[in-house]
Structure formats: structure tokens, C-alpha cells
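Let's start with one chain on its own, the form predicted alone, as C-alpha cells.
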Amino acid sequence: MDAVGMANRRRGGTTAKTWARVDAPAWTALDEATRGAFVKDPEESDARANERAFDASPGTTPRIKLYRDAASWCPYSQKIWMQLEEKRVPYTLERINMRCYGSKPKSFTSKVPSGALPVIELDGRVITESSVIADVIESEFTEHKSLLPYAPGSAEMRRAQTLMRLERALFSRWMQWITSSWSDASAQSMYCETLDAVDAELGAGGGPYFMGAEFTLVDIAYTPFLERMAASILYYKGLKIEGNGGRWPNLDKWFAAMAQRKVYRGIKSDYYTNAHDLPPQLGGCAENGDNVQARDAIDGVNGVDWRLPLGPLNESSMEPWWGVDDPALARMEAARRVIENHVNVTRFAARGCGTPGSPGYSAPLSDPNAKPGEEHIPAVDAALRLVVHAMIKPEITDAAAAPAVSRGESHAVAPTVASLEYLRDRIGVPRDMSYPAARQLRAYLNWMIDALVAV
């Protein structure tokens, strides 16, 4: 299996087959059937938003413009995004590619020659480096809730600084382990010992957060990396640190508390997205052989995950869900995300049967210069309408309920399958939708793929 793991999984015997759609509703009908069925909580962060006004008076121009990565992969951008959302500081947004998945516009590099993210413009002044940006936001927006409300030199501030240093130590141990197979057991031991110290500090502070009952910048410092550690260590090393079942109980309380924060619910990624967006950022991640079962489950290639029927997620799932998962609502969210952007989604999917981009980029989940297979777009469009229709019909929740397709002369099977696979393997969380919704859409795309292969 390649770096993406799944994008090029092909079924045999589909090359010359053709299929005909039966009873695929039009996009207008699908839109009418689902309008209002999923409404995102406005208190949650929204990865698709270009501006957040919060409580500002209408017509007020935000003082901050945030530049963050377009795919919501960058952990340092995530810190500033979370801080602005938690403080409810109004801002506008411009998305900039990370180097591993696209070029940066000259309008940005003329301001920031290094091209590094995140960046803010505060009243027109360019500020770089996430730690500097965080300090500036706290000092400039004192009318908003403070996320580090401790006096300089106080015991609380000293504890916060100690915890920040511990976070860097944990980060270092993670990097040593996740990027190398050399002395794997020793690297694991050193990482776990440092995570033991993190868990102990969470307990010593009374929890559930690092400074006790109050959510602070310390939690924001840990969040992007604990999230990525949970995904990558399970995927590449086979060790479950989130929902471990005993060794790190205070860490689980922290994960559970974070999951209840509306800001984080809209920002959190999933294991699949993190496991595949990290290697191009870190220069590669190393498997140790103990990870195969977890890797195949996260990639959806074990014949169970990403397959119908899907039960609800919970805290005991391989990827724990620390809240209530409503599969019907998740399906509706996924359906609405496709319906609202169906023209672009269809063309994006058709890259799977089109021409690879040139130049290419190191991130396997990204191919910004790829060209869709134009002649197969009607087939991909029809298949996606059948997928969305299935997701909104309550009786179609099981693999046994085959989609309405049959052998016919309308569309070629192989390029349609390739396109649906391409889309399935590139659904990004939170960029495109939440994890429960992405999980449903991936499974229904497989449902359609299997039906086409069987034609």
C-alpha cells in the first residue's frame, strides 16, 4: 500500500464494463429534500468560514486578518485559529497553501518572504510566529476573555510556563519516535515516560484542563500535537494513547473535556486525515510492524471500517468519540456538504480518472494541478447523486440494499470507480466536514463502488 494507502486501490475486471443509472434524483430535488435538515451550530468553529464577526456590530471591519493553511493541516495555525475562536475576536481569513501541497501567492510571499504560517495582520501590521502572535492577541484584546489570566511571577504563571516546557519535551520525544524506526522500543519508552509526566500534571492540577477547571493557552499549546500524536502513534506504531484504558486516565478526561468545547468540535481533525497529512510535513513517518491492524482500520481497508452498516461512534471506538454520534444526522451533514458544492465536488472526484498534476507535490492527499477526466464527469455526477440519495433515505443503511445501477451503455465503470475512490480517500476533516460525517460518506462511496464493480 502506498503513502496515501488507498487512492490507487483498483478492482479487477472493470476496464471494459459500462453501467446505467436508474432513478438518480436531480441535485435540485436532493437540495429540496434536505434543506434545513442539517444546521451547523453557529457557536462551533467553521473551517469553511471566510470571516468571523462574533459579537461585533454589523459593518465593523475586523482588526485581524488571519493567514492559515488551506487544508486545516498546520498545527501552529490551529493554535491561533483556536485562540481567536475561544476569545471571540473578530477576524477575516485568507487560506494559504503549505509548501507540501501547493504554491503560495506572491501577494503573500511579498509580505512574508519565508512563507511560514500562521501570520496575522493586526491593523495592517504583519506579525509572524505563532507564539508571538498568541502574546499579541492576548495583549491587544484585553476586553475579551483572557486565556492566560495570571500575574507575572505568580505561582500559576510559573506552573503554566512549566507545562509549556513539558509540552515541548513531549513534542521532541514524539518526533524522535514517529519519524524513525531506529531503536523503536527505546524511543517508545521515552515517549511514554514523558506522556506519564503529562498525565500526572493533569491530575495534579485537578483537571480536566492543564491549569485545572479553567481552559487556557496551555491547553491550546497542547491540543494540536496531542491530537496528531493520538492519530499518528496508533497508525504508525500501533499504540493507542487516546482511550488507552488505564495508563493515562487524566489524559482521557482532558480529551473528553476538549470534545465538549464547541470551538474545538469545529476544528478537530480525524485520525485518517492526520495520519496522511503528517508525513510530508515531518519528512516521513516510520511504521514499526505493530501497527498493521490499526493502520488498516484507519485506512478503511480491513473490510469492516468504511463499510455499511455503521454503528454509532463512542469513547470505546478505535478512534474515540467523546460525545454522542447520531449517524442519521452525520449522513445528513455529509449529504448537505456534497449537495451545496456538487459541481466542484464532481470535478474534483473526476481527477481520479483524469491527468495527474504537473508539477506534483509531496503531499499524497493533494494534487492541486490535476485535471479531471472531462468525458466522465456525467458518470461521476450520476454516481454521486445516487450516493447522496442513499444517505438521506433511512432504509438504506446496510450494504445489502444495493444502489439502483445496472449494466448498460451509459457510463464506463472503471473511470467512475477510480473517481469515487479518489474522492473517498481525500475527504478532509475538518476542511470538508466533521469526522462522523466523513466516516459515513466514505462508507457510502464504498457501497457505490462495490455495486459498480458487481455490475
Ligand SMILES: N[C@@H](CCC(=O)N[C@@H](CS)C(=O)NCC(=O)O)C(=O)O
Contents of the next structure:
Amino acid sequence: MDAVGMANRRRGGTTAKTWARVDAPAWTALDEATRGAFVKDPEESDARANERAFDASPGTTPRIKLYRDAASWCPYSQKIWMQLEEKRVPYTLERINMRCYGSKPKSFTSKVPSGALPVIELDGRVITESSVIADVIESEFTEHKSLLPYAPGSAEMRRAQTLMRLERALFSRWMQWITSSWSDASAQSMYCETLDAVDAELGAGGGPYFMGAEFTLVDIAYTPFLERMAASILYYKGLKIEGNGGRWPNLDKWFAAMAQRKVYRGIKSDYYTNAHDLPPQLGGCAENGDNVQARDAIDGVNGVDWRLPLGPLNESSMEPWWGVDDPALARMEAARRVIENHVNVTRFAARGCGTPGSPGYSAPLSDPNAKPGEEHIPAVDAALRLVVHAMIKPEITDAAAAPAVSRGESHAVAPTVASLEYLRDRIGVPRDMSYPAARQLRAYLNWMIDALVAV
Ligand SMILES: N[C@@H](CCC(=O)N[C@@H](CS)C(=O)NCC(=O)O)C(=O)O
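Next up, the form predicted together with this ligand in place of the form predicted alone?
And the full complex, kicking off with our chain again.
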């Protein structure tokens, strides 16, 4: 069954229905209404930037070219990305697909036959393996802040090395548990005991970071994996690690401190993206049955979490948010992301009523060769304009307000719904926008989907 057929079946049959709305504002009007309403802090990392000059004089060519994965899924790329940003080492960027969601250009595989990411070119020299790259960056850019400022053989250096080994031990316990349902209880207790050790080390060092008050490469080594563990263990095993509030208090202090770092704010993913990007990379993740409630909340299929009105984001949210919750700003971020790229976003969404691509790729949410349903693009465009308009004027979504759409002859409902669902399920954090913005856009898309289904 194709995407439209699936949508019909789920929605109880929308094939024959058509919708109309004559007053969806034009993109130019939406642009004017939101210009300057969201300005990203330049000190925050920007997943969409192709070059970072930092404090370099204009016209200077960065010594480093970073190759990282296009969807911001790869944890090893995330480490190098964070390191360069934290040190403010200028770099240019080339995005390369991971095999599970696309092909790699010959220009890359001819330099790196294994195809593995991350890679840097330093003054034209190709360097692979994230741990080697991290060491090279530290030793080559000594005029920048050191992220491992300890003398070889010192007690601090030995502690840093011990903590790095503990990270690998935690990683392998996570892999054992998350990729298998075999012996779930014992895999859980082995994982949790290792996390106890991590929490104790954070406490012993005085926190909030692994080496105490100072943020170091040790934190960078842990970050992508603690982030992915928090998402995946809740989603597949039903256990809350971040914001647990009890068993791992020092870990919560670490998550809170990390969230204050501007670099990490622009690099952090969300639970939904991580829960769905891991299986294609790992060959599958195993649910244990205790996860159903959390899984449905993260996927936004429980009728609450991706629905208006959205609840507040805070430290005890299902997905903890350790910073300020500013829904109006989050809506503006989401609106600007759609407005600035509306032609591509509309065509992308319309793949939901188009044809699947060939060749396909193993990541279920990725289909780079899919073709949009061309004849439905005007409908998808109009629906997206209504979604953005509602994010600008949220009172439109109040229960007492007039319906967003009416029955009419203009557009078929089913393909529009399939397209909005397609887009909703593929908003990637941080690739497309921040988590608070993605959360708003997902909920406003659902508001529109419900309105379409109800005509
Ligand atoms: N040991 C390597 C591991 C790198 C790695 O596993 N990279 C994965 C992505 S997370 C990769 O490039 N896989 C090939 C692909 O999926 O295209 C490192 O630390 O750099």
C-alpha cells in the first residue's frame, strides 16, 4: 500500500474528500511577518553552517576541512564537531551521507576508501579515526584553548584516561542491552551498575563536568553517547536516565551544565531523532515491553505529546529541557526554517504522496530518490502556509476559533495529509532546527492534519 493509501486506512478513508482555503497568506507575507523574529545566537553551533570562521581575519582560509555526516546522526562526527566549536578552530564543512541513508560521492571515497566518518583534511592531509583527529586538533592548535590541559603522566591525565576507558565500558554495556532482548534484566543491571560508576566519578570529581569545574575532552567523549543512551534507553527499554531525579544525581547535574553550553545547544539532538537514527546504524534496537508508554510519547502517537496545546518543557518533562522554555521563540524558529526553504520543504513533504525512490536505503525514514506527487504540490504548499500562519498567530488554533480549512473543491485531502505526515515524521534535530522548534512544528502539523481529516 502506498503512503496515501496508508494514510486513508489510518484516517478511516479520506480519499474522496477535498478541501479549500482561499486565504492562506503568501510566502512573501509570512516572510515579512517573521523577519528578524528569530536570530540565532552566533556563539551557538549551527548545524546548517558550511563554514565557521570564528575569530579569524576575513579572507583567511581555514586549515581544517571537516567531513561529517549529512543528517548529524554520527556520534563520532559529533565529537569532532564539538571540539572544533569549543576551541573556536576555523573550519569548512562537507556533509557526507552515511550508507544507511544515501550514497557517498567518489570525491570522498577516493580519499577515504573505508567511507567512515568523521574525517578531517588538515592543510590538505587526510586524517581519519575520531580519537586520532581529536589528538591532532589538540596538538596543532595550541594557540586555542586546550581541552586536555594536563601534563603527560600527571594525576589529572591518568584520571582523564581512566574516565575515557569507563566511557568505552559504558558504551559496550549499552550496546549489549540496546541491541538485544536476550537476558534483558541482567543486561539492564550491568548497564545500570556501570552508569552508577560514571555517576560516582562525576561526584568524586566535584562536578559538574567529568574533570570537575573544567569542561574537557572527557566530556566530549561522553556527550554523543550519553545523549543517545538517554533517548534510546527510554524509548526501547522504558528507563529514564536523564532527569531520573534519584539514582544518578551527578549525571543530571552534568546534563544541566552541558545544556548551558552554547556550542552544545546547537549540536544536541532530540529523543525522537536519536531513537530513529540508531537502528539503521546498529542493525536494530530491541524493545523490552516496558517501553510502550515512553515510545508512544516520543513518537507523538499518544494523542498528547505532539498535540496542541503543548505542555511546558522543563527538567521533569518526559524529555527534560534544562534551559528556558520560550514557546513563542521556538515557533518563530520553526516558522523561519520553513519560510526560508519553503520550495524545498514543500517538495520534500510532497514525497509523502509521490513515488518511492530507487535505490532505497535501509533507514526507514530516508528515501533520497523519492519523487514528490507533483500534482499535489499546490495543496501541500497551501497547507504549509496555513501551518506557518498558525505558528505566527497561535490563537487561530484555539478550539473556539474558525476551522483552519473548509470543505471545498480545491485540493484532495488524502495526499495533503500524507505529505504533512511525511514531513512531520522527518524533522531532524539538530539538522533542521532545535528540539523546542521541532516540537512546535510537529504539533502544528498535527493540528492541520486533524483539520483536514475533519472537513
Ligand atoms: N572508530 C571510528 C568509528 C567511526 C564510525 O563508526 N563512523 C560511522 C558513522 S557513526 C561511519 O562512518 N560508518 C560508515 C557509514 O555509515 O557510512 C571513529 O572513531 O572515527
